[in-house]
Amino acid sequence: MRYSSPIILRFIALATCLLGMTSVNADESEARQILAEAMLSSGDDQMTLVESLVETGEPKIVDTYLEAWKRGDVYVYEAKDGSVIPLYIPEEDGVSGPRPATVVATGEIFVNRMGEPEMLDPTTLDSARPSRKTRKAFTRVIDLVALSSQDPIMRADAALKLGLKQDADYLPVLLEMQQKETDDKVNEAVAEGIAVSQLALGSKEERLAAIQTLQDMNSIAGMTALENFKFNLKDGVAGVEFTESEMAVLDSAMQSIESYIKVVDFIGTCFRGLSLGAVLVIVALGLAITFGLMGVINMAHGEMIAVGAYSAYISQQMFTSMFASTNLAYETYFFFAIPFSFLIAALCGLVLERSVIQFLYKRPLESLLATWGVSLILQQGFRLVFGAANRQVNSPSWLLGNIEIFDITFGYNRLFVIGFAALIVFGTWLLMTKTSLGLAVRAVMQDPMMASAMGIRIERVRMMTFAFGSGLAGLAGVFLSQIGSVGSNLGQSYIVDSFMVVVVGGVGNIFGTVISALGIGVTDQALQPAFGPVMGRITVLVIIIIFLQWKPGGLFPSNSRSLD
């Protein structure tokens, strides 16, 4: 079925084609107009319009609607006045019958005369099927449209992606782009893509130059292409023959890139280990206070972490109800969630200390069993209040994304956790060494009887210390909510790690806790690539057991009358 089309739209599309490789980037509106025009056209006109989308620089719009067109989710609506409108009606699982439609030309919801969304049944509309010839052009158009994007990151990714395909049709496009591109980062990606393509398509001289280029660029993406090329040379299917000296050049390039990859992997492993260690520091620091300094085996420490995580979830829900999720004020909910979670967890710790712990000091077995019971009660309480399903806490937009330096990816949320862990450790150190409360805590820890004789109110110090340790666990919960979902068993996943970190660092030594957490985190990440996640974890536990056999007091053993 063929439909008439506005002449001016066709003129715009054809004019764009005639301009050829000019760098005119149409806006989203123009891309939509060309798509709508193409969906109402047929034959060569349709093909011409689809190919003209390459110049629009709107890969997201083009990709979305061409894929929808290919799937058969685009329909043609004939109005009573005879006008025709292409509509996008996505198929939804389990949904049939009338549903909202999107106008392809504008991206707006299709409405009736009253301005209300019109519900349309796709089975009553004509499907806008592309011709077989046009359908074959979709993949090429989607591949090429990103090259004209206004986003340099997207252009660079597209250029490298096309180069890795080693397609003879794309190599001239990349060579032409190299002459016009002005962004240095994009040009670097284009050169890398050209080198990878010429490795398979170029002459012998061009392939040798490509090998040198990939070596100079330390191209990790080109490493697979070099390996395949060497494999093809040995099988005699590469299309060229290399002498021994030329093979030595190829081997030298591969060794150089392999060495670079090892350095990148090493730094990446250190960063991942540092970020895991930072999480362990935050998780274990509260336990280092309650267990290390007060000598209380608090099996409910994990639930204090869960309290903090659920407090972050509540904060997000409060901000969502007050502000739209896209509102700038909503992005600040995390700053409110941090102190809110600390206070709620500290309050819970205060209640726990006054109701249970204060009667069980110097009775470790009873305190272990009692807090274990509290832990089970709290887990059931979480399920009763929040349900059995995990809750998702969305990260603010400024914590999403990452930065890449020398092929090493640094996630913003991980960098934030590392920075905040350092801040918490510094704050705890100040509290314990520069304040009267810290002096009282250390005095009670070292000799409670002498501290009491000096006028220190032991019960009050213990109460505040336990609440502070629980508050730190609540802070850990806030940050864990940014890494994964929040559930009633969240704390149980970290309680063993927390005790492990505190014991290895030396019971009662906060500095030892920090060193232990970072050491365990880096060791765990370093072993996982070689042994896998499970065996790597087992190996870490075996190393810790052997270490504690050698030094039962941990890295920095503490001596005090309370611990004795």
Second form
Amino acid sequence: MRYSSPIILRFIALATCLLGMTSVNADESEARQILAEAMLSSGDDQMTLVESLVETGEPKIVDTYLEAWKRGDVYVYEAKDGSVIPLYIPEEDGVSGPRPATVVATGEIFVNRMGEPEMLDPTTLDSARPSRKTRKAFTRVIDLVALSSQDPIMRADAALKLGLKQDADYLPVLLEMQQKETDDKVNEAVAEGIAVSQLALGSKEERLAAIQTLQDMNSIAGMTALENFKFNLKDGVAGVEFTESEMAVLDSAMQSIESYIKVVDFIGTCFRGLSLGAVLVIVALGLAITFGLMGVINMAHGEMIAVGAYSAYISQQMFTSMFASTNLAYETYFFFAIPFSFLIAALCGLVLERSVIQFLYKRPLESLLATWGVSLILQQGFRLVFGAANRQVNSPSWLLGNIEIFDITFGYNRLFVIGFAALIVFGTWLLMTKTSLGLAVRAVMQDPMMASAMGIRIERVRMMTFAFGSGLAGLAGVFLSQIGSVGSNLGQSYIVDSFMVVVVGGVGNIFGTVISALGIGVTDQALQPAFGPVMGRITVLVIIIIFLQWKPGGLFPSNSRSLD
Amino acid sequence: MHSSESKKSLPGIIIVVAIMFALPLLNAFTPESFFLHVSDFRLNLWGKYLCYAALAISLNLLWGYTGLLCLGQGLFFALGGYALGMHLMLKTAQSESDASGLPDFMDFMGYTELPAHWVPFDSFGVAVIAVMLVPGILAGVFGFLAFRARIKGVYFAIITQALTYAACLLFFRNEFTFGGNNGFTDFKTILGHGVFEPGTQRGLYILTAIYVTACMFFNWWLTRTKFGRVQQAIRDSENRVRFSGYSTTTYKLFIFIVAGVMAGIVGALYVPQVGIINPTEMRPDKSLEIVVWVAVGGRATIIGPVIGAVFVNWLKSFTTYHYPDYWLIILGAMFVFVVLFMPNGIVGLPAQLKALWAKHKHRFIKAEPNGDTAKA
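The block above covers the form predicted alone; next, return the form predicted together with the partner chain.
Once more the chain from above appears, this time first in line as the rest of the complex follows.
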């Protein structure tokens, strides 16, 4: 029984995979057939075939091959038996001479009779050039083919894009689509597109109605169209004259959309800042324990993060090799990676504490130096073991999408990070305040001698606390591996920030760490649009230095009667 | 006790000075076949080491004698280097038959005239003053803010690291008119002499050696003054010093500025010898490396930083050439080892061994293992 469940899961995954493949294939092969046929025909036939592509609804194929055809990357190969086959040989930088070709009609690599890929030199082949008339139709076909896509999101995007072109040719297509379309989301986009088009093309009444529609929909996409329309009105080239009251309608519509955009931007910034802050919380929380509570400056904390990230990479590799490379491996490895990384990083922390840090509790400055030495060793160790190149950790698909609410995009990975950060903080808080271990930890941190006299085994408590802090760093590594690639100096880029977070929050105060991480995250994101990413970061650092002038103990300084 | 210690350190200083000045003599006056001959390349390398030595002395003033672990010493060093580099870049640009007379990177950026803050650097004198003034002012402002807020210990270390990190990010930007991540390079002349001619390099070496000597004697003198005593008292117990009526803030600020200026001058000596200055010198890990030199040599000693800087950098040259993959591991392991087992560095090693020998003999006679000693 123990081994059955993975096998079943594998089977399900395989089945889903196959089902998905066939449904895609139907449309795709049809589009490919038409394309191949069109490339070989000429004149009106060609034109008709190309225009018929609009109906097939396989935008990806149509886009790629029409572009390639236009560029001249499609060639006609004449076989020995006289049949002709259109081939796609993409242009690549610095590549010339014979190379593999793709058969347009099937999408497979072109093979000779032996079944080996046939290498072809494009310069020896005839390029399949579309006629000028056909080429003019390409843009239209590419624009329209997306409208019949299976995917409602693509359909909606395409409809809006067509509308924004404000082209008299497309307006009837959109109006027709409005009658047929059943999906609400797509219909909204179609209506928006129609309104934008009518703003430039319609009669006066239609234009006024369009303005009203755009205002009602809070259309961000329509904002530019409204602005242009206003300019045209002023210059007298809009084709209609507006009275003052009608002008006021236009102005109020623009104002209403503008204020809506401001709200959206603000919430978007807050959300991005919150998710950056959440990452900082996860990164800095471990430090808040090792540095804030224990007073150990662990410069190798960044490497503990890297240990976590590499552990995530290893668990991904393990799952990929166990489940071949089905999607399932990526969907599930993450749940394994989280505890795995925590344990590995905690183990590393344990070893570090026993071998180096336990001798340096009375010399905090020197623990800074020794752990920096450890961090150098670990960094080079990563490079020797995993290679100098960065490693890629793939996100499970349920972390990749995003949800859009009122034009604000909430990425699932960002939402997940925020949720997880909240969970970790809550867990840490529980551990520190509600368990006897937490009580022992706090006692040892406040007064090790007295704690020892009370019968607490301070050596062990310190060891466990440090391991826990390091394990939290490992968790941070799992999340950072989702944001970027994993390299040997992954932790280095966060270490200065996390020390800042802890210092600003007030040393020894986990709540302060959370507040300061979120504050720094939001400030950073709020400054970025105005200053750019680097200057934003510098400004944040300067703000922190000035902030410490005002509150040297951080946001929540710990109260103590001791002098140092 | 300290006065006798400073007397004891005098012979060491003299030996170091003698070795420093013997090198250029061996370079200039011995034939190449002579076994002690120092090639131009070696002399240049040693010039670089001596720059690091002076940098280590400046950090030792802060960390060793005042207890201020500054993790931004590389910033002051780089600022001094940049100040002289600006002058060298302008001279190079003018010596080329370049129509604009602007440094190359400005041509690439599309500048048509020199930014206003570059104009005064046409004069060598201004550049030399800036070498001292820019790090001095930064150290003054930053130190004033930090010490006034009583930021000390590890917080001071972290905040200086943040400062150098911010500056590093700033200098990496191309728009900051300091050459972005390429920094300054391809210098041609300094005061009319070709920068890379052996004669110029030898002159620069001698200048550096004089400077290191001056720094060591300054340090030696400072430890004997009342100022030096207060400085060390601050390191040992700042609160007691403050309660005794001394303004520790002023003392710390003064020594911070002195160390900053000192590092700035080293930067200016370093740039023409190495021929390049770029923002990597400001990276936080560079500043941490300086701390390694001091710790390895022996903090709060006068020749310790010199020995540490030369030794670590010699080892770096050696290992990066022979075992490039393992340099960082060796550096890191050395650091852990020194912190754990050699708190007084190389200079303190003889005394440590002596104590160990005495203990061993003691234990041998008594034949009674003691649990505590094994732990220490």
